[in-house]
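Below sits a lone chain in structure tokens, taken as the form predicted on its own.
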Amino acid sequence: MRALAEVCHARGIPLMTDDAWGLDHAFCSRLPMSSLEAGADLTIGSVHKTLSGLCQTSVMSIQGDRIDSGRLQLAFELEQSTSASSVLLASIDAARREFQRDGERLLGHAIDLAAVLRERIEALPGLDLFRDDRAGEPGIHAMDPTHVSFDVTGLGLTGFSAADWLREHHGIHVELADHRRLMVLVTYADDEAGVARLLVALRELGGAHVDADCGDIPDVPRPQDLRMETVMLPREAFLGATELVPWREAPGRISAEMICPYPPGVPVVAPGERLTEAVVDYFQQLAAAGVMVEGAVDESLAHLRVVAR
């Protein structure tokens, strides 16, 4: 993050982050650094996800000269409600004040149950740990302790999967589940039993899928294999006159919709593109392993949108 705001800086150019899962990084000093801390001149975080906002707040944070606050005071009011939630920014300061004055005891036992988590996984058969060790790889700067990621493959199962079994059999809900891993957020609001609770139904999760064979685990294509040529403006594609097809028949038509997987809801399509077969037969992969897609007027992706002819 500091590179990347030192590269921005000597062009001029202020560098913007979504700090959706970082926000707790302020108040805490065994967590990451926070981009603020790293130069980033405005920063929008989740106040609801890691410290304790109630649903739907976000606070937007600026810093130095760079960003043109009556620019951005005016954007934000043709955008904002008239009828702003008093209870939703009194919960905001609260979480603030809260975290504040309490951050580092609250957030270090979260960082102290997630330990204790992480070494139970890395016991358990079937299951890999993603390690904090990790840091310094091509790629992985730092690692939140409190994200506890682990593949799920060895007991023949995709994320989708598993987090779909912890959910029936004992009503836990996964923070994230994509083809191969799990991801469980460990907050402040998490103690002892709720971690014990969640290793019994990962135990017994393992026990149930022996030698399981779920189906086949999607592979991601390289980079250069799901890009796509821009042959109209997705100004025209979006608006335009569109129609739903078959996923088999959308190869070389022009996608008139953003399909994004989620995680990590990065856009592997956008509007103007040309739909090619890897990325259409992708689509297809993910779809059978049971992703959740934004942005798809059909969520199966049994047809796609794509420009009239």
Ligand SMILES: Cc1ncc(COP(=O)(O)O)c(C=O)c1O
Second form
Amino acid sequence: MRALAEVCHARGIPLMTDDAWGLDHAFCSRLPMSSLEAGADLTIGSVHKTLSGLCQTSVMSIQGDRIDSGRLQLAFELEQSTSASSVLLASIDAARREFQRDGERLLGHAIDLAAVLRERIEALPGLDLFRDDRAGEPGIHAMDPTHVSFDVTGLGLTGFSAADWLREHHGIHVELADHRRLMVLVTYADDEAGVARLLVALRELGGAHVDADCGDIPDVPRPQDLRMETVMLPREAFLGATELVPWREAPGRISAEMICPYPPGVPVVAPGERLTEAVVDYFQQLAAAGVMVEGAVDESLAHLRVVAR
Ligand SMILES: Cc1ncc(COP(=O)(O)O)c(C=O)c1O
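Can you swap the form predicted on its own for the form predicted together with the ligand?
Expanding to the full complex; the earlier chain stays at the top.
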């Protein structure tokens, strides 16, 4: 991020970062460098994700003079509610105070606990831990040790089905699942008993799926294979006359909805783009794997909302 900041700043461009999961980095020396420290000019982070805020407590931070704070304020007020919630503001301030005072210890506890969990997961057959020695590989500068990710396909399961099984049989709700992996987040509020309970559940998960077959796990297509042509203004496509068509009939039609699988939470399609065979096939693979989808009228993706002919 420091290098990105240097490139941006050499050209007079501010660097803005999505710090949704990284707000805690500023409060503990054992976590990766925070983006503000690395030179970002504006960051947005979720206090409810890795600190102790109530849900919907996200904060925007700016530093330096590349961001015009007066203009930012104007833009912010375009979207802001006139009824600020004192509960949410107080929650942000309480979290800030708690971690400013005691972050090193609180987050250090989470890191120690996560290290125990990592070590035990490595010893479980069928689970392939995403190890922190991968830092330095292309695209990986540093690892946040509290995000414990592991591939479960060695058990013959997708991440989605493993997450469902853990919820159903052990009442354990993982932070994130995708077609291959689970990610459990160890926070300052977890304890040894919680980690032990998770390990029991993971051991049973393995035992219950000795001969499981997760079928073909779709490869995530390359971004260039998902590129589409924008043939209409998004506004016109979204607000104009639309119809729902079965997915088989969708290639060639203009999308009138945003379709955003989560994870990764990045829209694949925006209104106004002409759907291609490759994208529609990818959606069907996602739907078959049980991916959560945001933005689509029919979240099963059996029908797609397109511009009417
Ligand atoms: C990478 C990333 N950015 C942004 C967000 C949205 O943050 P918030 O929950 O504060 O709206 C999320 C939420 O999951 C996220 O994972």
